[in-house]
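Let's start with one chain on its own, the form predicted alone, as structure tokens.
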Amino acid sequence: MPDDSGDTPEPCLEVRNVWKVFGEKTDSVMDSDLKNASKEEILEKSGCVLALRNISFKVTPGEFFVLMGLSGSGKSTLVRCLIRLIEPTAGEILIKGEDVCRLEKKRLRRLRRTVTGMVFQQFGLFPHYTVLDNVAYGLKIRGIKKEDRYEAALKAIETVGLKGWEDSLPGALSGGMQQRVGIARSLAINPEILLMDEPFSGLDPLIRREMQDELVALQDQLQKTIIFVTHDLHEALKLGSRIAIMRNGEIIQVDAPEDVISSPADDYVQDFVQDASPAKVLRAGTIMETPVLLLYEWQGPKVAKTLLSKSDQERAFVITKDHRLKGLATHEILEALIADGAKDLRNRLIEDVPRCTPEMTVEELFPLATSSPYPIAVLDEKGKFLGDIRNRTIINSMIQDTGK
């Protein structure tokens, strides 16, 4: 579960002890010890179906939160409970501090139309409406005048890459394009929270990968809070900043993708993720190391040569006073600088060294590692040197500890 200590931002969505039991005798389940029984026993003794059991989690603004599980795990029921498309049996669902479960119908409709947007697996487009009118529909039922809703719709259409298709009917679009219309329709109302229930599962594999890439780029641009439902582990690992793994109506583990892979909560999660490639999940910031030696540009080459020799290294990164990467120095370079009578390490350095950000995956590091004989320098968004990654580190990161 998320850590509530430190500088963790206030959640925009909080689910507290939510239950969902389908059937006519839900009280006989909730008001007795039967609620702690298995789904099978509950069904046998009460005729009720347990869909969600005591679910709790928090989502922070801008987070991409994935609900993942096999069919029947409760993930789609849960995402629908968040805005009461399905009524929870018990518990609280707080959106911006307001308990959705206590909202009267008028206020609930307003929340659905203004605060949240939802994208389903089935696109739900009106076949006789143009793309523009489909995207503008949510604003139309909100009572926004035509000129303003079309302006917002056109902006959303451009955002999802469908500019030029405004006057087309859905039947003229591919499946991936139709799904983009569905996403644009939700974006047009400018929701704070976007709920997506297996939006790509009906698409062909190639189109699905393309849509995943587009959603990643879109999220980087818009920074929406997204609750995304999927049964596909690789999709969850690719998209999620955190993943909640569900089984039989319960959340088994909530963690960052790397932690799900490296520290599964139990055998079920372990079996679930055993085929996942670490290269697609592990990040440069996780596997980078602190160099044995760092040299500084103001140091003299004789001092640098002594330090490099004592460290038993062939080369060392040179950084500036504000820790920006200047280049790479070798024994040969330092000897040349000494021969030149140089006073510092500002010249002759190898500047063409591979660089990456902490967020890059190991898979993305492969081309960098094979294109250069030098270690990969890890730099933050401001260019500050954070650490390095050597080929042996990449190889070691690919060796999974299965825990078995």
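Positions refer to the first chain, counted from 1. Given the structure is predicted, the values throughout are model-derived calculations rather than measurements. The term rigid core refers to the maximal set of C-alpha atoms that superpose within 1.5 Å between the two forms. What changes on going to the form predicted together with the partner chain:
When two forms of a protein are overlaid on their rigid core, residues whose CA moves 2 Å or more are considered shifted, and Pro375 is one of them between these two forms. A displacement of less than 2 angstroms separates the C-alpha positions of Gly249 between these two forms, with the rigid core held in common.
Once the cores line up, the CA of Gly117 ends up less than 2 angstroms apart between these two forms.
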Contents of the next structure:
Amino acid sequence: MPDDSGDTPEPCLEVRNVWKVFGEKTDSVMDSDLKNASKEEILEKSGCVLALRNISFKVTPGEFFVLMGLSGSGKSTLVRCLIRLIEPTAGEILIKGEDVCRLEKKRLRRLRRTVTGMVFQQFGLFPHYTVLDNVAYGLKIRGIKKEDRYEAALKAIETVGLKGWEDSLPGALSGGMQQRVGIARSLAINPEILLMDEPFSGLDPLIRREMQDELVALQDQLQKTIIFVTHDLHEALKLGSRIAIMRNGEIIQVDAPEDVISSPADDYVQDFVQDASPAKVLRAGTIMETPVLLLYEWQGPKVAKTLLSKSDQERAFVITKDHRLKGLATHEILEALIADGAKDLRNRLIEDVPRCTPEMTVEELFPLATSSPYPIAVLDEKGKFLGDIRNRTIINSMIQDTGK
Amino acid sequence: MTEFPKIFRIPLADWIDVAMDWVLTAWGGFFDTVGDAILKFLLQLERFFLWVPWFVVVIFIGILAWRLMGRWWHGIAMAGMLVLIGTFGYWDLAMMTLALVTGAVILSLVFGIPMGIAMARSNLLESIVKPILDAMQTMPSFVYLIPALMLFGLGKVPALFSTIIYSMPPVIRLTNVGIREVSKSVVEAAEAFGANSWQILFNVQLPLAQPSIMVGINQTTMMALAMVVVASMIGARGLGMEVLLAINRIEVGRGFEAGLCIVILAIIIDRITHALASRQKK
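Could I have the structure of this protein in the form predicted together with the partner chain, to go alongside the form predicted alone above?
Once more the chain from above appears, this time first in line as the rest of the complex follows.
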């Protein structure tokens, strides 16, 4: 449920019982029992649209907090309420202990200028400003001298990898590059909290993945608190340290990504999780199998040949005493070794075997599986052999998961 | 039965007459002062236009057209047309007309652009001002020529006044529309970074509305030129009065010459302001 407990450090953002009702007679909803009714009933009886219902959550410094939900779930409204781009109808929003909802205009603007930075789905770049001026805009508003703000802006531009594009207009850039400008613009003011409203949704999938990876790297480096809105579960799972799942203006689950998958709060989350392509969720460690037969490098080729024939296998992995992968042996190789008069399995093995770690997703295994005729060996970070994955295993895992 | 019942008649005409009388007696002094100020401003403008030697104007317009419209022969064509006005013997009158148009446009912009900005920020104001703008543009101009005459007397001032009424609506409308059409996401972004409403206006809304505002300025200028001719009926000297005199005396040739000069002015002003507007767009 929305309440997340535990001995977490002091939150830098806390949302307490926030409501948002759009319409003219919001009081008639908020001051009566009607507020507990369904969205449809509220609309019918008062003409008001309930966008957020009793939202509460805490975000600790440095956290990557993802708000996820389908369109209309209220996630974009919520992120806008945090800095009152949309006025919340009721509730408290504490940023560094200060209630944003009670701030007068001047203080609110100061908060927006110094504490928070925002990145938008539609980029929201100023088409008449160069990249440099766009990125420097937050500092310009603050009244910072030209040289100083350009210096900070250039740094931010370099951080997002757009060096050399300072003098271009946003219209001349691709979508991905424009969003880099958007991110640089919010980084330039060095905010403590970064609000990102579906920043990558407008980008094509390849660019999106690239940007996600870079954001992860950026977060490692800068350690900002990030509130990230998305409708894409894969994105949420990939990026978030915690995920809040929203539906119909309510938060129905706040959990770490693994917990969202393993114990969905209700059918809605369950459906959501199921929607996720298993290729992106399932990991090598989950689907790998223990091989029918493992050969050890000190075994003689004749023994190995017998074992292989008996177990009805085409080939088998050969491992060392400390369980490291030595290579792959086939009938032909073993025959050759026998002909050599070899005493063990230390030579002639196929060493060019595809390898992966248990953390890799099935999607990442596809290229490995298709590029090699051999099974994929799953090794831990110390190189210890854990199991193998065959093409058949991959296909089966996909069928099982979608068949549920 | 087919006749509209007399009992429902609203004597609006009488009311307006009474109101007009009251304005004349109570506010006469005020209108005299305003009129004097406007007249001084106009006379300065006119003096300036007449003071500049004709070849300077021709060369200036030629270079301006060449620079703005991009082709050297555009400059030659515009300069050539100006020379044509001189050859008809209407240089001074054309400059007087130009002075009046310039005055009307300056005042239209000074009042119109802020009004357009205010309208863009308030839906209530927009709903109030829009029908007034419609009235300003569709009301036959003679209807307000007369009251203008009563308030300011004969001459340039009432001419300017009625020209402004007719020419101001486009720039108001297009400023309003231009600002309203600025992408919400861009304005929101400025807001999210803590811009106040002045910063949003000057950094975002006005620059992005500029192409639209420039079109408004172009239209306002053309309307002013059209109206200045009509306004010469109440005593503003210029090309319009020449046309009027020619018509009264049935001198077809003279009327045609003066009319042609007006057309030439219109083409030059339109092409130059239009080029200015589309240059901003790029």
